[in-house]
Structure formats: C-alpha cells, structure tokens
Amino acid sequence: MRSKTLAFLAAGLGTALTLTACGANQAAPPASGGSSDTASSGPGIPVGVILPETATSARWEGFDKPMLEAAMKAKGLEPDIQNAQGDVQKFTTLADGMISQGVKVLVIASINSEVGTAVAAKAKARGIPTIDYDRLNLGGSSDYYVSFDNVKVGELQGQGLADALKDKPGAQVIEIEGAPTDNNATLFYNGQQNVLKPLYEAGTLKLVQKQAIDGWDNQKGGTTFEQILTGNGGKVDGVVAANDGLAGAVITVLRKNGLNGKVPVTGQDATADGLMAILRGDQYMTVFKPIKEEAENTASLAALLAKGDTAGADALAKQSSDDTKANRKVKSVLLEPKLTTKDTVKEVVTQGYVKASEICGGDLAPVCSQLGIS
C-alpha cells in the first residue's frame, strides 16, 4: 500500500545523513541521569523507549510518554522512557545504556532512519527485539512497527484542502512538507498527492511550489513559506502544512500579510495550538491520531516479545509496511487517523487528549461555548 519515496522529499537525504552520521554508529557509554536505572531495578520486565525530540511537536512528552508509561505498566512492564532531544549522538548513547542494562525490548521513535537502523542492529546483535514506533526506519532490522496509516494521514490533509478550496477553481497552493529524512513525511506527501495531483493535472488547483523542511524545523518552515509567498507576488489560496507546528509558522506569516483566516491551512497532530488556530479560523483542519491506541498496541506488542511470544506478536501485527530501502515487509499495526475541523474539535477534548481549559480561554470562550466544548 505504500507508494515509492518521491524524489523531492529524498533530495536532501544524502546531505542530512552525512551530517548526522558522525558518531551515530559508534559505541557509547551507558546513559546517565534521568530514570535510566529503572531498566534493571524496576519490579516489572524492563523495556527501553527512546523518543526523538520536543522542539517541533509537543506530542512526544505531552502524550506519548505518559501514555506509553501507563500502558506498559498495565502490561507488567517497567519502561525506561527517555527523549533524545533531537540529538543523534544522545539517541545512540541512550540506546547503548538501555542495551547494556538488559532491557528485554527496545522501542525506538528515531530522529532519522540511519540512527534508528544503527540502534536496531546493535539491539539485534544482543538478542533484543526492537519495535519501530511511529516512524519506520528504512533499511532497518526491526521486525515490528506500530504507527498510524500515514498515507491515510496525507490523504486526509489533501482532502481537507481540496474541500476548503472547492469553490475556488485554479486556487494557488503552496506545500510545506516534513523532514526528508523522516519516512513518515514521505508517506504523508504520497497520501496528499493521491488527492491533490489529479486536481493539479486537471487545473482545478495550481501548485506554486513544494518544499521539504529539514528537521521539521518550524522556524525554517515559516521562513521558507515566506520566501515562496513573496516570490509568488504575495498570492496564495491554500497551504499544505505537514503538521501543526509548521502550520503555526505558516499562519504567523499569513497574519503578517493580512491573510490569516482567508487562506486554509492543513495540519496534523491535533495539538492545543493547532486546535486553537482551528477555532479561530486561522487553520482549516488537523489530523487527530489517537496516540493512546498507538501506545497501548505498542505495550501489548512489547509484552508479548518480552515473553518470547512471537506467534502472539505476529497475530497482533497483522498488517505490513514496505521498507523500500531494504526491500522487505515489516509486520505492522497501522491505526486509523481522523480528520478534524472546527466542528469536530470537541471529539479530541471529549476523548481526553486536550483539556477544554487549554484551548477555550480568552477570545475562544464564546466559540467553545457555541460548539459545546467544556
């Protein structure tokens, strides 16, 4: 079901990997500080989890970490959950520490495929099964992958923008995509194009320019968008932004040019900031991914693998994903994402992913009241 990696997203891959490769494959001393000793001293089966960063998305610490911890403890596991803060060497160091402490399973949401692949290889050499979490490491060796249907995420973004612009034939679109080193960004793009490419070809919509943003860097995304907008004479009718962070950066530029609220912008992750932008009318949609389901499925899979029950793990991971670099299929759990617009923000709140108090203050109180968000 996966489309092949498209050229523009891969354009910066070689350079990016060259920059991050230094030290990524080198052995490092065990991690120190934090909660790293829980792997060996906790009452449950020790499992290591490495999250990628906090700079570009609030989800990793705000949602994934507490939800993974709760789900794993409920399965009799003792998770050691650490965040690499976008640092490839730190990611490697954390992994080395967890492996040396004897975790029974290693869950990795990697910064890029290269470091994820290197870490998985080290774990495999020690007989430790690995699970790629949220992001598939191309060329890797993890036998399992838990995420959302990321092509579907992109399709929802594309359809959201198409719906918003349906009454504006020939509308001009700018695409601000995610990091070229993140396989998910490629899948999002592929899904978007499933919807948008036929519209571009038919002239229903007009693509001004598309640009991938290294590291999902919001500031760089905003600067890039502003340059494209300026180069197009300040004209844009719709923006594909690959996540809520990039959407926020785009909206800042639109506001500066008096265009916020007039130009539909897509997003992803249903962050508090993204939802508030939707309630204000500055962002048209986001994609809600129930992270609790992702965490719970990961915990179930880790518990089975920790006990050596590969048959049970295979029964849980019934789907498959294409590792296009290693030319292999990876057993997967792929969950269903949901399109969220102003009328469905309440669902995100009702399910407990964001509190009404986080998004309904000040000028948004009347909007929330009207939508029944409390």
Ligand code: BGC
Contents of the next structure:
Amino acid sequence: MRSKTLAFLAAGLGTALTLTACGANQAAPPASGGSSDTASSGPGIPVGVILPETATSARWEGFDKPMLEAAMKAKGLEPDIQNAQGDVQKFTTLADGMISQGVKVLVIASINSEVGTAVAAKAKARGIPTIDYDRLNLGGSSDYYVSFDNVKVGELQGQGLADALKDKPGAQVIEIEGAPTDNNATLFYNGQQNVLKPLYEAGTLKLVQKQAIDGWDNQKGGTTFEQILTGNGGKVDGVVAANDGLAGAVITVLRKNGLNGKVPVTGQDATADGLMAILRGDQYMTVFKPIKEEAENTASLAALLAKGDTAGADALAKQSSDDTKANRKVKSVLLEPKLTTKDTVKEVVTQGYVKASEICGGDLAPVCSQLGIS
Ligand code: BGC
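Here we have the form predicted alone; I need the corresponding form predicted together with this ligand.
Below, the chain from earlier opens the complete complex, with every other chain and molecule after it.
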C-alpha cells in the first residue's frame, strides 16, 4: 500500500515537473497531433508510457509526449505518459506504479538497456506486453520495437558533413557522439562511419578525435569538444554532433572561438533550436524524424496488443532489429529519417512540428521570408 502511494506521488511529481520544465532545449508542442477518426469518448484502455529524459533533447517533451498522447487517444487508449528525467530509480518507480495501476501495455523509452530490460521483465511477469520505443533495450524481452532506421540517421549525418566539406580536402573532423549506453548512439555512429570511414582512409577527411558523451549530456558535450579543440591547437573544419542538443553546445564553443558559421556541424531531431542554428548558418544539417509516425505506429501496436491481437501486431511490425546482446531479432517498425538543411527547414514547419513564429523571430525574420517560411 505504502509503495503504491509512493509510486502515485512519484508519478504526480513527474507530471508537475513536466508541466513546469522549461529551458533552452525545450520545444513547443506541435501544431497537430494524431488523427481523430477513431477517437472514443469516455475512459479508454489504460496504457503506460515512460520517457527517458528532458535535458538530452527537446524531442521527448516537445514532440513525443504530445504526439503519443494524441495518437493513443485516437485509438481509444487512455495513456499515462511520464518522464523519468534521466533518473533510473525514478524510471523503475514509475514503471512499478503503472504496472500496479493495471496498464494493459507498457511503452518503454529507456534511459539505458539495463533499466529498460528490468522493467520489461517485471511487466512480462505480470502478463503485460511491452513495446520498446525509439531505443532498443539490448538483452531485453520486449516483443516489439518502434523507431527509425537509426543507421540511416547516422548515414545522413555522415553524408551531410561530407557534402559540406567537399571543397576542403584533408578537412579535420571532430566527432561528438551520443551515450555509449544507448543502442541508438551505436547505430548512429555505425551509419556515420559507413560514409566517413572510407573518406578518412583515403585522406579526403582527417579524424582528429571521436568521443562518446555519457548520458547525451549536452554540457559535457560542449566541454569535451572544447578540450579536443584546444588539444588540436584550435583547429577544426567540421564536427559530427550526434543530435541538436550536442550541436548547440558545440556551436557555443565555436562562437567563443570566432568559428561559428565557418565550421559545419551536424545534428538530429529538428528541434526549434537546431532549426534556428541552421537558418543562422551555424549548423549545417539536422535529421528530421517524423515522430508523429513513430507515435501513431506505437499507438496502433499498443491498441492491438491490448486486445491480444498478436497476429495484427505482427502484421504491423514487419521489419526486424538485432538485439546483439540477447542474440535475438525483435519485430520492428523502422521509419524513414530525412536530411534537413537550410533549403528544407520549411518542410518541418509545413508538417506542423515547429511553428514559424518559434524560429523566425529577430535576425532570422529576413532568412525565413527569403525561404518562404511563414
Ligand atoms: C534518440 C534521439 C535523441 C537522443 C537523446 C536517442 O536515443 O533517438 O532522437 O536525440 O536519444 O535524447
């Protein structure tokens, strides 16, 4: 009883934090949510969703949360969506609370594979199906996984940087990578190397240093980049930053050194800050992942699993992902990421992910009108 109360309080606290959380790395809710064709009135089937963090990317609270909420409601589900704020203990407490509240499906976007695997095992023991969301838990037991083609995400980043440096033979590159405990970060890295490794080997580009950043910590990304830059005598021609948050931290250091706008930087997530950095010329590209599709596929899978329709779920999750730790294949929906540069920022606005008013203020107003973004 006491633990139930604690779990409830923790869940409530999560909501309060979510509502009041506000910072530079925070996106506004999207203009449009899921379709309302099958929206039901009255309470739907309870489904739990645990998101990992807020500080590593604006996506989780800005895109995933409202889009999952809308998509799940449209499928007649009643979602309880909480964010663990990067705290593994809190992640576990939230999961315990949802399991004891009787959710019919648990959607897990884990902080790391260890906690995600432990939570999935607990749910499984209670007969609750789980879906790994965005991040695959290595060594886990979820039967389904919904994400993007994450190797392709890395390839787009590698290709973006290679394009930006095509007229600079021997250009010096620093790589600031995601968390080593996030399987996605490994896939992004693998994708980048598919493009960059041959260029390093041919001497077309030169790798100064690569560094993974624990917990995708944006600040740590900035200080790490600064140390590498200083160690290289202040010389850099291009930066692989694994997402927009890390890119923002890198750009701050470049600006301090009078290098912003001269050194192409990659990114990911198409956050408002990332898009503004692109419009300003400080960031070369981002990867736009249409999270609405990720949310809608997750909602569809959850609705099928809640009804015990595994044949329907299998028909939806036709792709497969490798769990390299458990040595098994996980049925997956893997969506297409898109390369976004200055010329295509407009598309992210047109699709309702950010509003023109969020990215076109002040010095960027003329850039937006030139690009037809309004
Ligand atoms: C997600 C990225 C995100 C990163 C940090 C990854 O697992 O796929 O979209 O930028 O985590 O939150």
